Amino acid sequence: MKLSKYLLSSALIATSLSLAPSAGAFCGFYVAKADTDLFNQSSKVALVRDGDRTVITMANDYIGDPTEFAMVIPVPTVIKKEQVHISDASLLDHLDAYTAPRLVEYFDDNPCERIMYEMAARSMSSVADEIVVTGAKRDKQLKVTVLESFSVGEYDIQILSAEESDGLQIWLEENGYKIPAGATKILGSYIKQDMKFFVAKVNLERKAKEGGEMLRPIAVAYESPKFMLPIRLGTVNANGTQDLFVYALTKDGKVETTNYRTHKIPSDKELPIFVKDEFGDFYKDMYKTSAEREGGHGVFMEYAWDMNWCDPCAADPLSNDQLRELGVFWLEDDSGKPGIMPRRRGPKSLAKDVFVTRLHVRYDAKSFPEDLKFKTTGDNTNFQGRYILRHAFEGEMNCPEAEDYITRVNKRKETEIKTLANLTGWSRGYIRDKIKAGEKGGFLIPVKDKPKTDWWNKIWPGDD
């Protein structure tokens, strides 16, 4: 097994069509989303934070022999059994779908009708049994202390402290944890920070009782002033870059990184119609191009929104019960059982008092030499990665405004070509060929260039 993927890519701590609801700024039809399934070697982490209290849920996408699975995670404090919970993978899937960048469609009205095209355009653009160890004497020799040992679900878990990185690495190897070559230096840096180590294996007997191939997510709750995710350990022998998706849930607005610049993903861009059938390819190339322009050092915000609503919705907002399962401890559950009541924003508000930020990081050891450090900003401004397809009206247009409308549409399509080329690195020639090959979304023919048809041919169009 390639443990590097799980040394902090799948486990990270301190590492159909639906009509969108009317909401002023945005409207239209949601047609596609760019979720984590587009990216190989990707990990998902839900990160709940309020004050010094943190709950992290780590998705394990490992499939294979469970005897080969192991997890080693630096944590800022000692973790006890009651602070660990086995969660439901579907919650992270739901959160991923809710926050995913999305593609939307708009349709122009007939410019010859009284519904004014210009007004419509403006409204759119404003827009684990105890683990067997080698004995206390050996632990002392290696200067490793087992602080806690317990089982939760299908996992056997130990919390370790260490004085030397060499001793910790030997201890881990002697206890069946496959540590990649070169990890000693990184382990040593965490030891200097007085961080502890959360290590987990699969208990085969309990896993057999649980059934299923997938390992369930592990959630950990703790208190620490450190608001971070250690990602460096997972890069030691990683095969290329990895993608990390962080879904940060707070009461205090957006979450950003403090030691790397947080960029907003390019958004609200109008694109050619053919992108509807190639949205996945578009988004992957657009993200790659954006990251390369930042020298590989960027953290990209793909979504930031009040959890009460969405526009357009790629998935329904999570319920209070789902959010509490993810660790949002300040909410009451949906049955009204005791809990900390959310603040209300009005007499009829159903505000959950939860703001979600989706951050996407593509990283390797060279481009991200430091662990991710975060802050809450207090900024509740909504943002989403949103890409727009605008269908021109292609029906019969018999009015003086038609010629001007066609001119504007064709200029718009030229701008769409330039935008798509700039976002993805695709050549304009390639984009034009894709437009020509499509049945819809091509340039409109100006009225003066359309072949004239005598009126009588419209009466009997099928006659030779």
Contents of the next structure:
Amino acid sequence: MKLSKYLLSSALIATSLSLAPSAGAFCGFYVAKADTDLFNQSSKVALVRDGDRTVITMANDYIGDPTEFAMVIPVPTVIKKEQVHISDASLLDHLDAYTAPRLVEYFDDNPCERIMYEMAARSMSSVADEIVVTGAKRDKQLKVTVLESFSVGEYDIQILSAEESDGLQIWLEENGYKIPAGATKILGSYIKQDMKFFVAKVNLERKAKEGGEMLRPIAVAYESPKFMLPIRLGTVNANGTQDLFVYALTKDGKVETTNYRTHKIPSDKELPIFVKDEFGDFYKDMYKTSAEREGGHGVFMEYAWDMNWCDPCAADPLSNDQLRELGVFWLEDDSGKPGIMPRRRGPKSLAKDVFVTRLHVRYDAKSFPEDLKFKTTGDNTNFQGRYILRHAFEGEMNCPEAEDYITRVNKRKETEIKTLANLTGWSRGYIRDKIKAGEKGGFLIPVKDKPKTDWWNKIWPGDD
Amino acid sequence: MEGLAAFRHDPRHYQIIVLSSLVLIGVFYYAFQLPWWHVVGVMIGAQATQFIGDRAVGRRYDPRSPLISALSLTILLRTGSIWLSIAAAILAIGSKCLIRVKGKHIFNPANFGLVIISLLFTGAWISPGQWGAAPIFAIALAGMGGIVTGKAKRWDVSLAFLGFYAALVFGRAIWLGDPFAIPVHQLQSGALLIFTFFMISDPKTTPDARMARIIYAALVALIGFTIQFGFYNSAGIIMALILTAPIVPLFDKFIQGQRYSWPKFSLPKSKGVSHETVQIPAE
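Starting from the form predicted alone, produce the coordinates for the form predicted in complex with the partner chain.
Okay, now the whole complex, with that chain kicking things off.
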């Protein structure tokens, strides 16, 4: 099960990479293995917002029986058929890849002739899960009004308004939606706040026609001053914490939560070389440790960047067409223009007025009693979760500076161990063992401790 | 020793210490989006405006009140440009010098600068979620500490506001059938507590009479609550203060009370100077 999910995730990554054929050309090569299976029980949401206009795209990687799938989401306004769109999962994967925390490699050159090369790497993304309930028939008369009823793509969608939570709960249950115990009160709260309910099930016939393994993401466009994400229903019967990734796209700048503090994820940390092969584990444990320092939960900003460029790039910035598909309505149609925008290393031409913020939220009912409320700020300073590997020069060094260089490198490596232990909670002993076990990235041996080699040893190195 | 007594006597010194500590905690511990040069810009903007204002009316320049306004601005306002920060400071102190009724300024200076700049420019905003849950108790403690030690002269307006606001969010939760964890969470807002203990309590811009202040606090709470939950603006209470400030002169007209002025023997070196008493009190 674990394996199949992993394979599926890898397949998704492969798709998003093939969309970006130039990946790797500018920033070197990928050093960290993409592991999208890091955060179980997580959902991905793209949130496009300007003024009161919102376009929300919700992805799920539901792999079970499609008859079992259903979702119930409180929405601020009535949604008509034209406001709903079936999106493409690869778009969210691309957005996820573009905003993912990244590993960067630097190589020290021979200290006698110093030049630095920069290498970049992509890292990880996330897997999605949706609030999953169930579905089948319909009935009325419980003071529930079906305001809209339509089918889009493989989904049958209804927009409900209700007067009483009990009536709504019975209606949902009679229509085959499994509502967890304890949800009635929350439904009642949403009803009083004049929220409507967006309920969706999979239409098997249409699903068969559409084909494909996955359920595609649903995008909804609406206009409301409420800039929020309802998370309360999803916390009712969830075990432990859940992860939510929000990719907010705005004109002006960063998006932050107003009713919870938005933390910056630790960034620009230098780490031991072996992390290259364990970047996924590193990031998972670092996130966990950061969240634990806030009581096991929190809103963390992992990326905030102008969509025109990236440095280093984990994936290409999204093209105007892709952004429009995600609902960035203020962008002009560039279909007449050639190809996708090449990745750049600087904000040379600010063609797109799009700023992306990636928020990684870990929450449970106790620590996040209230729904997430957001605000767009005017802050457009760039931020990225970036981790650095500095390879020491390990070749032969024949100059007086070598001794000094080796001392500095070993000191640096000690600091890296401390940093890694502090960030992840891994023990220093474990880290030292890992460094020792690795082929590269170990401590350098000071020149004076090295066995002396005379010139004749080099002529016949194979001899004992 | 007399200097120390004078230092302790003026409630503004307590405020300056608490607000400076909050700025330092915000910058160094919570990594606020607040570059140090913005802090300096706000300080210089506020002091310069105060200096010019004081010179214009022939009053002795006193750096303490503009320092408090500048600190409040740096705690609550975030901008993408230092010019906006400076503009907010100039607006804040400028409003104090220019918008006056019967010798009393209308708007809380920091509140005025904050709201006007954030409404006019997308590059300036109020960040209510920037404080985590951890410093909440520290801020509450500092606020309550001020009340207990008598440093906060208008503690009645702080407590009345907090009481009314709490009643409203708890009332809303009861009406919605929400668990009390939600209103408790809503009250654990750093911005709310800073507003309560260090902004609405400004003795110069609250009504003179206690009864008027209690009614005024209820009004600010009600309007702030409505903006926050009815119009979905997270800076509701800060908006409410600027909206209600113009009616303070009406309160003073119909419910009369003792006008507040800062203690006059403020700076130790100026003790015993007779002309000090005839000066226009510092703002």
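Numbering follows the first chain given and starts at 1. Note that the structure is a prediction, hence the values are computed from the model and not measured. Only the largest set of C-alpha atoms that superpose within 1.5 Å between the two forms is called the rigid core.
C-alpha of residue 427 moved at least 2 Å between these two forms on rigid core
Shift of 2 Å or more: no.
After the core is overlaid between these two forms, has the C-alpha of residue 51 moved by 2 angstroms or more?
For residue 51, whose C-alpha is compared between these two forms after core superposition, the shift is less than 2 Å.
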